[in-house]
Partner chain sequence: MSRPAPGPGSPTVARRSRLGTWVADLAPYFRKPNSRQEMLMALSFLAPSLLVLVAFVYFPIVWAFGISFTNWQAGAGTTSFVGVKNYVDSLTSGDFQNALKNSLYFLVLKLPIDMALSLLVALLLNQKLRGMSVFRVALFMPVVTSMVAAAAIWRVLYNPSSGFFNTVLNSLGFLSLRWLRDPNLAMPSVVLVALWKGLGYNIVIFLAGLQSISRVYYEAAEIDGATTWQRFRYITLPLLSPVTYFVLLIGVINSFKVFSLVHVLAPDGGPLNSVEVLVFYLYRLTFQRFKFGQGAAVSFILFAIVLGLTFIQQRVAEKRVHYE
Amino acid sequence: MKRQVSRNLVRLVVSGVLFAASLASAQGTSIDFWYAISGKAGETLQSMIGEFNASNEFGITVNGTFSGSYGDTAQKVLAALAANSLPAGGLVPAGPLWTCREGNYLLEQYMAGPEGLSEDHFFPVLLDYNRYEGHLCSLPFNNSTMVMFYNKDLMAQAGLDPAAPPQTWDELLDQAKAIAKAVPGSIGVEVRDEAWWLKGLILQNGGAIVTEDPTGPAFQEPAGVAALEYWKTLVDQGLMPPAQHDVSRDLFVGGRVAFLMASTATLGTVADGAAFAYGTDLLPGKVERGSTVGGAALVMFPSTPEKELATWRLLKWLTSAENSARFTEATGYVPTGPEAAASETVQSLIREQPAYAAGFDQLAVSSQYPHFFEMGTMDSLLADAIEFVELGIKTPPQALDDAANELNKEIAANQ
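May I have the structure for this one chain, in the form predicted on its own?
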């Protein structure tokens, strides 16, 4: 891996020398581009790539290829780094780990270049999601936050006001209890992506997920323990079934779940399948509101000056306000910047489907911890810790301490 990093650095020096001279040299260039999104989002991106190929004035041809799930794509990129067989660019998970961590600062060069973009083009929290050790390493595209979906019909049946969904942890607990009592067979609370909601709960409780460096975990501190204890309360009181979260979205669409914590990207599925009145809101808070950002990132990999320029032109086109708004309209992912959010496309979408607004609004209270190589391991450990607590195998302090110890071991092994 060290030899690969050295080769990348040498290549970047060469790229820097040729950067200014190459700006008009991408004519007729063909590039390979991997993307880790499927379903409606993948179809929309592939369609946009086709449109770019047909319309760009530079004669650039982009060969877009679905690279598998986030996990599969991460492994594929890691193998390609080792084999020096990377594509020119892609839409991949944890983009900063495969770029800046590897000595690849191409994105910053092009952002500041003659065809560059201002950082004001993007929401600050989305740029934070794409940084590594102070460097901007990738660009936002299919980003989302976790929001609360709520079933207005179930609320009404329980005598609750469907226009007043829970705003705090206590209100969520109380309203879930009321619905579970009033409507036999209903489920008070569910979650799609357990680690994501737990991280949100920790932030809402005034805690931190990792240290600021980041040199290690912080989720095992008192704020994190209290968050997982609240989770256990929901389970112990029969308001959230343990270890069945993989079917949570289907249960909500089927009308059985009162409150579902899930990505804004779930909106399309809910809109297409729900036969009841529903709404969305920010995640309930405690000390404060809060959530982390999710999604993949647009990256550039070192290649030739011509391919690098062609890749930049694709990334710049995809992240234009117009195209970001179009992608939001088609998929439910949040717009990448203020201009896209203020566009008629997005504003019309919100007027027609108000449920989209919560995800956009939550960007203002969202934050992002620093990228580090063991991020994926951390999420797996948190998911395991949650299941141990749900099934009564471990207490919240035990589960989080064990997860933190395992994460520290993984971090130490990779140093």
Second form
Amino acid sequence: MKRQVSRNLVRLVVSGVLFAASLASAQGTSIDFWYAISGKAGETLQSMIGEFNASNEFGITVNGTFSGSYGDTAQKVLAALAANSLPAGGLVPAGPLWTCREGNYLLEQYMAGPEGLSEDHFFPVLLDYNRYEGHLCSLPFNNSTMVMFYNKDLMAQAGLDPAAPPQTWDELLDQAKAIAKAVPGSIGVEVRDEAWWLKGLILQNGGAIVTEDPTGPAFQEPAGVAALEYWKTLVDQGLMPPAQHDVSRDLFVGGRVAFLMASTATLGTVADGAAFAYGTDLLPGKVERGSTVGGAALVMFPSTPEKELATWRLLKWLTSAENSARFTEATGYVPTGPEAAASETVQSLIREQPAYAAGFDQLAVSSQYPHFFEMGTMDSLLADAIEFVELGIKTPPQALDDAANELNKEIAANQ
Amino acid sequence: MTSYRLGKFFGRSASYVLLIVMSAATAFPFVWMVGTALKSPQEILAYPPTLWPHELRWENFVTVFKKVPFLRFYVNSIIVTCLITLWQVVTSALAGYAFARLHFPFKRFLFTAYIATLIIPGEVTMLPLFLLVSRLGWIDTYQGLTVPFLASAFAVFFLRQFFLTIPHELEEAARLDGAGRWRILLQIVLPLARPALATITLFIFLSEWDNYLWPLIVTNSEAMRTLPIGLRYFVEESGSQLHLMMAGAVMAVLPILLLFFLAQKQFIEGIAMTGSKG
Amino acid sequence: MSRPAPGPGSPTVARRSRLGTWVADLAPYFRKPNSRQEMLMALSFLAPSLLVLVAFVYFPIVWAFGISFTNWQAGAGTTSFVGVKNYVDSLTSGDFQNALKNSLYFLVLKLPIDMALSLLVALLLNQKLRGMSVFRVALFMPVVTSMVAAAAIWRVLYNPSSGFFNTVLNSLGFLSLRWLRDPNLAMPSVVLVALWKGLGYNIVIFLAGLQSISRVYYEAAEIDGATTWQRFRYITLPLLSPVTYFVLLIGVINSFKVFSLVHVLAPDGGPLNSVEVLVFYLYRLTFQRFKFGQGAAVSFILFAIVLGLTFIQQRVAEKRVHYE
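Now that the form predicted on its own has been shown, please provide the structure of the form predicted together with its partner chain.
Shown next: the complete complex, the earlier chain at its head.
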């Protein structure tokens, strides 16, 4: 810790001295930039980078390279970190862990610098997602949240009003029951990414997932236990098939599932594949509405002051309201800030495809804990806990306590 | 018909039935893969899935080239894989022969040490190897992509086992005629081991052709990238570019199929030559 | 040790230890000029592969071995020597024991079927019958089919709600099974895919092996009036044994190293982590929890286990494998 602080201090002084000089000399700089998104999103980002290269007034050239899936990119970044061959910037998963945790607070410096940005430019929940130990370590770009997809045809068949999807846990349970009863072979509720929904349920129940600094588990507290009890009810009443959630999206697209809790990123698949009327809405709530967010993050890695400035300029350009809105339009990821969300681009998208609106509304009621080193472990422990409960091996309090103990052990071991 | 012939007839029928059933099961996903390559994005997501598309979209193959520098990836893959394969076959034939026929100290120890390299999972050595290659300045170069793989214990072990099946007498006769080890290897052993050489060439090619993680880690520019990375450009959470990925995958399989047919020719000639009956 | 030493002129040296063996093996080479020449020959044959292996395989392995005694965790931060802690932690961890158990289960389930079936099919394909080349291609197809395509189709087959297998079971009056999502059935389901994917590979190896058996033996047997079984038992099997030994040993090694196939079919490690095999566990440790030190330790434990199995195989096999 001490080493990190002193190293950081040196960085700060050096970069301060070099800053003025670098402003002028960023001219004609060439930087490498890795991104962990593929398909339509990757294509869009690559063409935006091309546009930046052609249009930026500083003569900056960005060499954008696809770095594989989130998992593969983590390996590539790890290797480059060890070999000291990181690119100048990137769009990578778990951004704060590759930056702040390594003592790199460049982003904070540039946010506050002469060409800086106000935090108001972004939604607070997305900034929270990009924090580590109180520092802002990366910027949001391709974020998603979790929404409920509902099959209007199934609702109608069960005599329910397709325009009134469930808003609360109780309504979800009742409507799912009605549909399961009225339509043989149908599945009431399904989920894609179990840990994500459980975390949403905990927030909706007024609970917390992790404690405030220093980060430790809080999901095992009563609000969390009640959330998992609710989950167990859905399974016990035969409304949600246990432990086969990996096929949930296919089943929904196939018209068998009434209510699917899934990432906003699922929207494209559903839009292209569903041969029935469907809608999207916020996740049903209990005490309140809520969900956490996901996605990769824009990062800056240490290089020369010129390259760092060039990278900052790219990041600033990518997260401008106009470009964030365009990225949203092309990919369905949520807009990163209020200005982007209010833009005509996004507003007309919502008018044409109302299904997108739920994701943007969900974001408004989402909250997010900051990055911490064991967050990936926590998600897999939560997924395991859910499975134990679904298969009837552990009770909800037991499963969550065990997961919390495991997580505490891991955190202690990493201290 | 005598009962002997009857038995033969039944044996033959049983062979066919078994082979047909197994072939159907093994070839089916490949057919599905080709079908998917020709589907529209909408049809890919249809559930339950269709095996063969209603409308064949050949333009998917063209789209692949438009969206990513597929030709460049293809050429890189050919260069890298051919270099590695040719070199590995040569180094492995030499080492395999030494382990099969020559006498030298520490032979058992060395052989075990070769085998031992196969046991360590690549996930563990990848990072040290990357650090080494990066210190050599080979990041984003053909050296970085090929040199670490110019030898493999797998091929050495494979060829040694096949050399061991070649009758000693042939070599002894040649030695009495005054032929050296090199001549024996080139003129007697290698020609006799043609099915084995064809097989190992196919296998080395196959494993290098599919190699994904190392090229991803060791290259940073599109100009140096290989096919398996190219296919990943079409991975999408929503799955709606699967048709492009499969079109790319079908094109990527072609060289391996070609090689398989070439290797298979060795088998057929082998069968004609030995006419072996198991 | 039933076999004589490989070196010329050292058949009956007393074997007390492995070191002793090597020293004993060494002695004759410096006596006979002929042997010294052969030694140089061997060196020149081995050098091209050995140089590459030393630089790019052994060196990284030794490096990783060093890492296994540290608490290295991603990038910066302090890394220090922790002795055998990683080894102790791994061996006593429930997750590791589960992974080891799963790997052994995979091996036991897959290898015998794989070897028997691929040998059987290779024998069938080695007949002079019509259409064999078509079957050979068809059976090799899974080896070249993209794993993404293969996984997609197998998931459809295994789908618990409307998959092909359950549709068949239901139409026969049986209840649906949960296949990949059933803690007891997940591993057999994975093994079935692994068999499907890998069978063509071993068939090709066995075919190449069958090709190498000289026709002369079968002709002689025919004259003696040997039955098909006798020909198989007394000619094919013994003469094929070096190849069978290869398939067996590589089969053991690769079973312990299986990862991507499992990862694609069950990215979460399967229900109750029932298919989280050793390399899967190691991958999670290294690239999800960033514990390089412990990841390296796990791989050297795996190394020790497989090397042990290899030695046992060598001992057993040496008595059985028939070399020309």
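Here the rigid core means the biggest group of C-alpha atoms that line up within 1.5 Å when the two forms are laid on top of each other. Remember, it's a predicted structure, so these values are computed and weren't measured experimentally. Residue numbers count along the first chain shown, from 1.
So, does Q353 move by 2 Å or more at the CA between the two forms, with the core held fixed?
It does not reach a 2 Å shift.
Large Cα move at V77 between the two forms, threshold 2 Å, rigid core
Where the cores coincide, V77 still shows a C-alpha shift between the two forms that is 2 Å or more.
Treating the chain as two rigid parts, what rotation angle in degrees relates the smaller part to the larger between the two forms?
Rotation between the two rigid parts between the two forms amounts to 12 degrees.
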